[in-house]
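Take a look at this single chain in structure tokens; it is the form predicted on its own.
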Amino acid sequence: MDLPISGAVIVPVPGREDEVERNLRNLPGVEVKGRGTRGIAVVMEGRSTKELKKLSEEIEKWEDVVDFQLVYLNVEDEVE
């Protein structure tokens, strides 16, 4: 089975940082792993590629952020 796990920076609505980190912790597969003056750094596992598309598809439309730039996107083989 495939393991995808993706890297992504989450760019909030200026003023809007803290309301973004909040929901973005809520989401399953989801971990905030900093936050800085570009945006929010996240790491987001997922069943499927396709699951991780969906994903970040909904972050994108959320009315609290401007831009969702992915930084990785990679694929291992899971380990018995």
Given for the second form:
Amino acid sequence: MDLPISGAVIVPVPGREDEVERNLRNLPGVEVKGRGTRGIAVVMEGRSTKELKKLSEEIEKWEDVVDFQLVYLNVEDEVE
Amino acid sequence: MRALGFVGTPCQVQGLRKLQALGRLLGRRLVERVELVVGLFCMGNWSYPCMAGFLEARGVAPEEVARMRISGDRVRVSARGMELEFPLGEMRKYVKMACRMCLDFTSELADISAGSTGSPEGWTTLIVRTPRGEEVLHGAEEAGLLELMEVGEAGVEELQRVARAKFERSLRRIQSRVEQGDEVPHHATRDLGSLEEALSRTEGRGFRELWRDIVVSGLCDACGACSAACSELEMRNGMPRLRGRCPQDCSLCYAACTRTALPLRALEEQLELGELRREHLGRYRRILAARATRGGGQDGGAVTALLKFSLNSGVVDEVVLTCRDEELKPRVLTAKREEELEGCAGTVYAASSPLPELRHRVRLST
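In place of the form predicted on its own, output the structure of the form predicted in complex with its partner chain.
Up next: the whole complex, starting with the chain shown before.
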């Protein structure tokens, strides 16, 4: 079974960083790894690529998000 | 007009061949004048941030790494005068998702494919596929740059075994995704008879759809064919990004992407590939082992020797290839001199996006 995992940098609208970070922390499967001038770094995990894709698309649509930069998209095997 | 050479992994070679075919079909100048394509054997590439993070977690900063090699199922790293070793399996999860669905180990659409599998240590296995591949190999041997020997049936079988293993593993993953209702178009379109037929599946889709169907779906191999086709795109962190406006009614990026449709058989027909064929190795003329008679290089240094000959004999004027910077990051380089080639010898283990640079060089050279 595939366990997809991705890393992304979320760029919030200036002044909305706290709210975006809070919303990200509330999303299941999303772990906030850090926040800097370039955005909020997150790692996202899903049970399927479909689920991960849905999660990415949801974050991209947030009004407080200017940019969603996908950094990597890998897959871990539970059983190879 | 300058002639270009290109060295790349199977997905990059596929991207280049699709761009060439697309250019011919649409009457557009995309990557013409690429006179030599050297494809590398590839089991998959790591995502750079993950690879760097893995090393850092083991106390090695990427910039401290003097040498990194995969040998069997071990990763060997030389850093700060020390030799470190990790099981390759520990790094498997850092391989790009797209690489885990790639079916090509030997760069089946190259003029000549190269890698260590199938040859004794210190030698490079070469799969000569086209007349251009033959010409360059013959020339390099005549010029005294290369020593050749037969690989033998055992070597070819070993090569085929590894290629089959990659194919079958990737196919299982593809089938699993299809069962879950996902599309994997590069597999579904492999046997289409023409590029036109493949493109009919991509009509009316632009970057928005490319991002949704390919990038966020984990199918993007980072080759950069989309960005090479459209100047409004750029590759950032190995992902295509829209830097300008998506032209209305344009689907060039979607059409150029090998993951939206890859009519492999139709692309093969556009090349003068040899008549011999082995499953998972593609079509070819001959398979042999080679090593450079002088100079550096990895696993026999045959690729460097072939490129040196190509530059010195005027087959190409410059070569676009990927090397690594001081932080092990892949860096696309255009080499015009032997010394530049030698500086680039060795494997780069993180994915790169060389096709936009190739397109740029084509533009400059015309």
